[in-house]
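Only one chain is included here, represented as structure tokens and corresponding to the form predicted on its own.
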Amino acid sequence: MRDPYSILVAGVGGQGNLVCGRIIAEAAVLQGLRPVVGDTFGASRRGGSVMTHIRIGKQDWGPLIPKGEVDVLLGFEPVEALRAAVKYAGERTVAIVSKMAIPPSNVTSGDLRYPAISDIAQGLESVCRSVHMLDTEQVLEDMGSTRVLNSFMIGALSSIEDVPLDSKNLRKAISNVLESEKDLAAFQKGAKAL
């Protein structure tokens, strides 16, 4: 395992970024590793930009991931994933991104246009080693809730080869933090998404 192994969660307020960081950190502790979590916020309201930095290792590290050192980028919102990738991704970054857009108010008001998902994917591919764009909207609709997006994305994270977190510990952490069968089902679906 690279020490530290760095995971960046990018999305908007209300998507569960902070809970996702807490779950990943708890899974790391269950494995005897030392996680450090740092959160950065854009607008301090629901819908504002939020990034959660998770650094996992055998010693303590600073909470924010340096530019170019993200191992995995979990993008809960496409534009926010691209914004985070431009700032933090590098040649080793694997991006796992939900295609489910949450347009900001200047897009919904008609002042700006939300970029095409294909353009966002192309931008991600220019700065990341590999990119997985996931059609989460249909899966979450079938499950009856968008509130399980974080568990779904953690499931997708669990299927990456070099992730130092055991799937069993990630499931246990979801169970400990959320106590929800629906979240465990979302985790299972996410683990099969890549």
The other form holds:
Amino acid sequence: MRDPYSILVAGVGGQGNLVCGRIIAEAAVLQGLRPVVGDTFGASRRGGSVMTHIRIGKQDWGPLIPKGEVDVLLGFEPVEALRAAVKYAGERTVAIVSKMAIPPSNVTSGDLRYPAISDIAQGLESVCRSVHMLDTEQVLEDMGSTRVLNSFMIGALSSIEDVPLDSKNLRKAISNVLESEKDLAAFQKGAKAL
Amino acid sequence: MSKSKADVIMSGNEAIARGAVEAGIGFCASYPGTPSTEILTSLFETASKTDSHVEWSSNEKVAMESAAAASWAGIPALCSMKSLGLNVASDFLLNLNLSGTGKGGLVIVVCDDPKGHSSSNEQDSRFYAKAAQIPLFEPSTYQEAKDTVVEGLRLSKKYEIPVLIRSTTRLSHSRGLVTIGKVSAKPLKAGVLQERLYNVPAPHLRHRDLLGKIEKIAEEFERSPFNIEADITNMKLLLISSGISSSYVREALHSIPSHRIGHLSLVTSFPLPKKTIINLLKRTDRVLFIEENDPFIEDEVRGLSAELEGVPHFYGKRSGHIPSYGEMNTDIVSTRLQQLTGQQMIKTTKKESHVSDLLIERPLTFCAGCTHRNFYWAVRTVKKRLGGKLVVAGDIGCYSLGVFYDEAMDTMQAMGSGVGVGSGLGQLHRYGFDSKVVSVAGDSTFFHACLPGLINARHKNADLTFVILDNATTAMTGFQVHPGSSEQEDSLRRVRVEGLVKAVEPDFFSLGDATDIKSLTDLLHSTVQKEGLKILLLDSVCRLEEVKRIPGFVGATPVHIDRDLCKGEKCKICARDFGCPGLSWDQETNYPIVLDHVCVRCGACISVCPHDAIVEGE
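Could you present the same protein in the form predicted together with its partner chain, rather than the form predicted on its own shown above?
What follows is the whole complex; the chain from before opens it.
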């Protein structure tokens, strides 16, 4: 495996970045590896951008991913995914991004327009190796809950070829942290999403 | 690497709390503040099991005083706080260092916030260790975060000196594996206070004794296993780092091919282990310092090197090689290493992007239905009615976001500063200052630091309206209990804001309802026009706390937009100016819409629309 393997989770406060970091860290421990998870959540309660840096390896790595060194970017929100990618993505980065937008207050106020998703996808492609834009809204509607976005995205992560975490351990970590059948179903859906 | 059974994922803050439990600390006190809050939150979780005392004190100075008292009585104590909190407690600290901490032992934890992610400055609190001449630990890993608490308490007990542990945001708020040890099972019993727990009549002799202690501690630090030297044989360059910066150095060194770079990860950064450092300086002619935020170790080492015959070249913040502000990261270390060694890193290249116009900002806002927004809406309306002649002296809390809300808040510095600044502004009439003065504070901030300012305003007859936004919780940091909280545990007695402020006998006092914008605006307008010291205590609601207390709670007033009355794009007052996240501008139809999944059904926005187009009902 690549050591460290670096996963960056980008989203908005309240979307569950912190839980996502906890699940992946737990899966890494189950795998016999050492995770380091760095959260930025100072202003997360107030609708701000939130990033979680996850490093997985045989030793402890720094809590911030160096620029360009992201292996997988999990984007829970399109603009936040692009913001994180511009800062941290590189030629190795596989971006998995939920298309569901959470418009910031300057958009809901009518002052700005939320960028077109196709423009964001193009922007991501210009800084990442590959980009998967996922139609999460439909999937989550089918499942009857937006709360399972975390498990769906982790499912998608599990299908990336060089991810050092077994599906078995990711599923077990989801069960340990969330204790929900719905989440395991969302994980399975995510695993087939790419 | 296989995982031992005792390895647990912990944040830096959780590890510090675990250290306190393993060390057998029996008295823990703090005031909440990011990024330090989770230390005490974790200790609350274990308090019943360990039968220890854990409290949210009314401020950091009280927390430190209470903890020192426990230590004097023989009970090991810990107090934790954010950077700015140590400023509040520093008056006591710079006396306690001389008085000594008695038999119990006292560990103080300060969590600095480089870049000010959740703070109004990015101060370096290590200077308090130097000012107070007390030992300082800067853990660089989650394991060290735990272990330095145990070691810090040992040292504090031995020398009867307060010990400072300094963390920064990235250690406190990141997590990794920690090998945990046994929980102390030693029973604690309070003893009698020793004599002369004061510094007079000869504080200079106490100072002399303190310096003697610190000299002995420096000797111990020479042998401290926390300070780790790596690759120091035959080195061409030495890196000296502390705290979480050491983890960035270790990572950067991994991707550079040369092995002739030495590294000292310094955890005991005051007093410096002089001999250890001098020995290393003699073995290299170049030294690079990596630390957050100020050149604290750099300056100490530069001072030390004056004794050397051949002084190495120093690279750091003083030389301009390392940024003097903001956070440290691996990239900064890598860039300097490349420059100083002339070697390329093994590193993936970053593609250049040209998408910045898509990166719309995500400003922080008050939550949907937050009554602080109602208050600032009222401020804004009254300010207009007074032709702009109204200033708002603000304070620290969620309501600090008022600085972003049409700049409804004019000043915002330290806890309690709103009423202190207002006390000054309210006495400038003789110089022609003719704006009405409003000072704002939240309830937790009121108890923390507002009383002296309020009493001064009363005593000096300042012309001032002091508004307390009372949502009965410490909302900003996660709903910690404070003296005025509406729900208290059995052992705690509620202290009411109303009784306290009435005791200073203001010229005018009124309760107000922050959920009702119309009555609130009229109350504020009539109040600021009265003479003298006026106090408004506003019954406010934190919507996050409400939902936490009553899961699934929504208000009784759903609203919708009547498009026959709405003026659409010509107006936009609700979506653009009031700006509740429950209302959104629909670009397709050019009308506002109510976002049902965000709206908390408080009905506050009804009175905001000048055309009565926001109406009650689904």
